[in-house]
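A lone chain, given as structure tokens: the form predicted alone.
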Amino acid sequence: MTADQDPPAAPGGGQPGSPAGPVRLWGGRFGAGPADALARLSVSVQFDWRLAPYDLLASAAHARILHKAGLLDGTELARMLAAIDDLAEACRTGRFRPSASDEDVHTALERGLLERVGSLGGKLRAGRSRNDQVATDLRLYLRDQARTIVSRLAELEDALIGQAQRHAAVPVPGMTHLQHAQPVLLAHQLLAHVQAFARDASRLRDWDRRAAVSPLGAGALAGSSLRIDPDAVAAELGFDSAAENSMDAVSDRDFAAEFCFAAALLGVHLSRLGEEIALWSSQEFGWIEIDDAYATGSSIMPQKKNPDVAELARGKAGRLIGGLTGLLTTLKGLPLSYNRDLQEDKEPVFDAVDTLLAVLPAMAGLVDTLRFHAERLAALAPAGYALATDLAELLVRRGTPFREAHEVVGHLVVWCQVNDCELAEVSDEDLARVSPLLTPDVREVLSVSGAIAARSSRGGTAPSAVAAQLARLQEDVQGQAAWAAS
């Protein structure tokens, strides 16, 4: 079969015009079919088959545009739409599957259409190319999957918020450089992860606005001389507009690269949370107990309880970053407009979707079932002279330059290290020996609850500030879930 001829009659009494052999969407100027090596290299249906529902959705919209342009009459349109609906159902149920001879999803679906309506199916080819088809399909697919990802992400955020609410008054050692720094509320630290995930959700929502441009109607690269209406098909498919430049429409993969970036950064944030959970569950930290349903054991050591979900979240980040890097490398040297290199855009994108939709529910379940050891956390909160900054800031409030206050408190920390005691355990006499600025009343800031309560500015760790932050995040997550359901 060539691009410009009706397919031959099918054997065994098939419909006139249904395919008798392999369907190709090109070939008129070739005297023979492709070499086996080329065919094996060229085939993509094994991974792009997941675009089938979106290709059929776009095909139905394109059929209506062809009817509007006078290229399909009413009867032909009805037959075409009925065949597309039947093919879509057959794809959903598995009654129709790609064959070994199908080059890609478009070839397979055209074969299915020709089997149903014969040569009429060939009319759907008018005014479009695989170049604008695949760009449209991939945008439709990713806009759909972005909403599913945001929905799963909102579930993880809800789990973190729930833990923050259940442990609203629990202090923990806040750390920098993995060293005790200042006491903070556990809720504050958990919500720090929610803030990052909320940015990920916002990034995907912002990405969606740029991805909402339809390439359909761009043809191979130059548009179409047929009286088709790209804006009408864009509106039917839920896009905000049609592409302004047909060459850009078929060659642009910014939307795929940007999606992979958003996925990779989300993966980095999942990895960071996973790293903390792995640390917290260790004997050295002893902050949490992981629920049995989200841990594994050892094949040789009976006592082991391993944080596999957290570790896999950490590991999958590398996969997501690798997919982004590979796609950007593919795109970096391509001339306008379409090049076959762009076949390589799908696997990293599909893998990013699959990876996130596997990791996010597991992490949500892990977080939701964590058991925090509140008493141990409270005991550790002031350890490592974590109240030193509060003491220095008290001296500043009393008029001491911060440089001097920093030095005085540093000397006090050294004194405590030498004498193996905490700041609050130093006697009045010893405070005075270190510096006359350290009067007995400085003890008012040497308590965890006082230090935390004092940091009440926006973004601080005081209970009032954390409560306000939590309320804002709950509203944000609700908005994310509502967008995902749209």
Ligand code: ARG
Given for the second form:
Amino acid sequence: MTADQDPPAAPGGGQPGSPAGPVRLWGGRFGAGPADALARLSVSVQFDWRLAPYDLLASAAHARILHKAGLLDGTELARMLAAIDDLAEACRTGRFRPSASDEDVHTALERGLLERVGSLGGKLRAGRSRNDQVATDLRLYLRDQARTIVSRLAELEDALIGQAQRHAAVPVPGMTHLQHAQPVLLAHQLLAHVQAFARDASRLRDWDRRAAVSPLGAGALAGSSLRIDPDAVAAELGFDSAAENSMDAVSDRDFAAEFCFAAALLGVHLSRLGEEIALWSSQEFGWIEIDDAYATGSSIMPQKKNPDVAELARGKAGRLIGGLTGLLTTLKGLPLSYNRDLQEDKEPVFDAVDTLLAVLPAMAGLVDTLRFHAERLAALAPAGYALATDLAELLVRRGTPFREAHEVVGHLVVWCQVNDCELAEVSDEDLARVSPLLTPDVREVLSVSGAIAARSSRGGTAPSAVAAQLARLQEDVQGQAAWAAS
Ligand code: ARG
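Follow the form predicted alone with the form predicted in complex with arginine, if you could.
All chains and molecules follow, beginning with the one already shown.
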């Protein structure tokens, strides 16, 4: 079942509740059908249809709870469950689709049920409302999608970790302000992205604990007098508990906003990686070659190879952030409890899910197939006097106050700039001329591998520290994948 089945046209009037005509859930109170303009404004089935499998799941659970409460007898329950099964199958195969007169997924499925079991279908309405139903469906849907997203995210993390492993000894110019700062291992930089993604995964897992509360049983807003058991239905649907407050259950969408935030921040993290890959692939950087399968050409310039995947990852962060801010704005100032404004909760979260599920596999493929120019990276790593800090720290170890050491090395850098050479190329005499502290043996620290190896404390860029970091991340990613499969 997909979300993109034909958007139904505006529903018109019809016999309320008749299986043949449009299903209207409030028919009894109204003489005339809704105005076309109202129907057109109000219809949501074109986007909420994707909740159908979850709505049916919740309906089956609700039917069992009605049976427990003595509101459906055994035969009725069996007929109801068979009809729900059949409807679910019909939805899967596309045999049942929303029609032009269905307002939303709940109305469409009620029509499907009435078509199958006649008036018995109407019994399912007891003790629940679309208000608790839709909040339940959305939680079920998002809890599923969070797992799929984490699983795709773990694949991207695996791709980054794989590149880190394949380039365990390759140095790159580490940057601040986009200027060469200090050499680091390429692996260290790639794993910095994995660290952020691992937190994104843990944010979704953490979100899931708060989302695991079932609104069913809240009814329209006040709960039900029909002695139905919200805890039983919650357990059946895989929730940890039922809501403590029926008004809260139908009115808050913090779970949707929080999901959008987790998605938006993941989008921001993806955009940083996208930006780096776009930079690295430029002529000016020349760090990487993007595989043909993940690059695009130009319709006019035959030589072009463009990093569109990386750019789209960067660009899509905008819509994820927009979805979050839009949803927060919708929620702001709403009085309790349910208001129709809440129907606007769905498109931003659906868009967030679709966006991430499109970006993540493309980024995983892009990263996995990147070719790094190791020799160029090694040559660039010390450029821009990136070992100056190492020299200053050596002087400090020899007793010079850092302030003075900083100044001495600063003078040396200027000397090198004027004379167009690298730090390690300065002669013994010239070193001494810049400062008597700069004895010939200071050159020992002027090697990229030495500078990198020296930073071996936890979190540093030394090969030993990076290997330990990588091992911890691998374990983390395995945990994410296991959770996603749960
Ligand atoms: N389509 C509606 C939504 O998404 C379902 C709930 C309608 N409830 C109501 N009282 N009109 O919010």
